[in-house]
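First, one chain by itself in structure tokens, the form predicted alone.
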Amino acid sequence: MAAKKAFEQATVGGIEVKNRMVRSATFEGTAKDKKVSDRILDMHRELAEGEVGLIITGYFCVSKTDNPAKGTVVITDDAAIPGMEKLAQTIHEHGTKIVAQLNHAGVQLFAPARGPVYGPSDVVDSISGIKPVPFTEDQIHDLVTEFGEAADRTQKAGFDGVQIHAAHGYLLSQFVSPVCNKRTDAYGGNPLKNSRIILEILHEIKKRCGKNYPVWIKLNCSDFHPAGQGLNPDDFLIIAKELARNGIDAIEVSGGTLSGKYLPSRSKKHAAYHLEHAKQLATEVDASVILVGGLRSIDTIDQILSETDIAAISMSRPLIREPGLVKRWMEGDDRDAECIACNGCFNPNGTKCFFTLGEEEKAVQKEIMKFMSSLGGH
């Protein structure tokens, strides 16, 4: 194993990058008329100017069966392509690469539903209280096609690849969770059946976009279910290795759900909290393994990259607080990220650091933070 460095050119998940620092997908909440807006362009331009090697966009809605929140970019038809092209061009001007995150919320909604809410099974969601309508097998086939069509649009728009979101309690995460997936057909019953829909999406994208078009995935190493009944580390390894055998290019290792013992975004006392799972996976697959979660120190990042097979690290909240963090580190200022992991950045009016808000916005945001704290992650 050759020692790797954060600030070196590399190939990660089939994409040549200028460094191993990835901006993990971060929901922007600022789309205009469901398309890429100037605010989204500005947010990503700042990150590219800040020398991030690769940016994974926030949640791009790919299906007409989804109920995306206000401010979500929707790419269910070709009208989305011009805005996506502008975003890709903006990022590429700075030598940064860009990957589109393809997602479906399923039952995990952050706004009132505008139509039927679908899920793998009719299990009531513990957070929203919604009982979803189970997808039929024909609807699953249609959904797989929609993911493929969405990937085709991102390729036409000039994106460097796509990431399938199968973590954090969204639809595909619900499929791989035995708590949410009670199916007894081809799409449920054991880890491989539960993840069959993801494999079909992977194959559909590769068929449409070519086998060399990079397809990444964000996958929970564990749901951290309070009773241990969700996706667990053993099943995670089974699924991840099967994906790798079927040509997935990169696996971003995350964890947690809103109903788990831990949220996907934990408090500051937790550091590199998925490291051991990512470290193990990286020794067992050829796909690039990317670590996310609790990474705020360049010394820690360098140590992880130099001592493990992990290919890259990704960050979200530290780059909301400091879009120029990577550049700061590159220029020799190795102080830890200023982010205090308060989760105050997830704002209904658009993602931004709590400490940049006005007083009225802060009052609203404090209530959201109280709710997040009540769920877990501490």
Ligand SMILES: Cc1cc2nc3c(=O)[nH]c(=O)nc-3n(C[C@H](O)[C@H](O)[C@H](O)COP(=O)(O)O)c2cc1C
The other form holds:
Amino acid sequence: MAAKKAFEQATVGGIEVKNRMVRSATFEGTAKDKKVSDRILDMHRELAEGEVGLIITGYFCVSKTDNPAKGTVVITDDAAIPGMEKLAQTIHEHGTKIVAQLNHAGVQLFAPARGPVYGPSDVVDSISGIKPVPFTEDQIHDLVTEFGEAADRTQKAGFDGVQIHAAHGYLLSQFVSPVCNKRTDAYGGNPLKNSRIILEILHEIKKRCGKNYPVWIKLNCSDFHPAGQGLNPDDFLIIAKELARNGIDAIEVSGGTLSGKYLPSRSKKHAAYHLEHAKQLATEVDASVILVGGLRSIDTIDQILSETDIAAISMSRPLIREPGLVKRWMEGDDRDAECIACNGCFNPNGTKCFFTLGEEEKAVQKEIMKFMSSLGGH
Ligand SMILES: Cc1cc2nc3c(=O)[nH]c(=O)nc-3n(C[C@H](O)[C@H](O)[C@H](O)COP(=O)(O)O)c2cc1C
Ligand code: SF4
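Starting from the form predicted alone above, please write out the structure of the form predicted together with this ligand.
Let us now look at the entire complex, which starts with that chain.
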């Protein structure tokens, strides 16, 4: 049975796509000299050959105040543009669209910091143990400019749009968390003040790139804080609606942090786990709403797209395991995705499905998987 809604052409977040199947941002960890490498090109080419409608890149580092881990693509100067250009061209050759995810990691580091680690306030991070240095207001203005400059480079490189990463406990997610943001100035105190930095980034990008350049956001519907104190669904709605009023083109609804009850990448027993929040949001905003998390069945995906106002779905792990998954489904093989949501692809040597590793590498990865499952969502 053809799953028509999922595979129809559409406009999602201001971008014309050949289908509603998006690859959610997936950190590659394989940049060479902080630039797009052949491995990154190959990974994305395979996805485009596999008929993914639009790819959101793994997060790119946009700020000199960040401490990017090894293998991160850093786009803080124009030297990044030629590699990005090659990536956009490679993807476009297959009729697939590409959006760059713009991020500042804040305290959520996967390698020792080389410089000061910044945050909204000096609240110790429960996972890394880092006590961040609060940004001054002047530094916040500089950071807003850096996001704008990064978007400018992305547009020059031929990308179809950008996505601001404000989910999963990274810097902007920390700003919208009442646990991490204790500021009493213009950038903290209630949901609208906590999200002011994001609004300023949105306006800065639109000012530089033009109001028609698509700006998307990935936002938590809840941090799933163990004591219920992080970003909650009510604040999420306030922030998402304010962003929509201010011209955000698409909102990808995610949830969880490394210290939350649930990780953003949950175990297999959880399916379509942000559906209710995405469904509600989609009835309240004009911006396109994209649902991520635990989507493995084409029948479920098609049902969601047919019965709700959600514009597109996005997947990460299913497409790590099977880059050709969308094509397989389009060709009528509608078995569920083979990914078992074990999180063995969080690999410090570069993102790869656990099942493609040699025995020695598997042993190392098993330790990382043990750590991940000690965190949440299992
Ligand atoms: C290896 C790996 C790297 C990821 N990197 C990013 C990232 O750079 N930015 C982001 O927003 N989410 C990232 N995610 C989260 C995914 O985009 C997605 O939100 C999450 O895995 C749930 O979707 P899934 O069930 O389809 O995997 C990553 C996930 C994995 C497994
Ligand atoms: S390592 Fe596990 S979670 Fe990651 S892609 Fe492979 S099967 Fe899926």
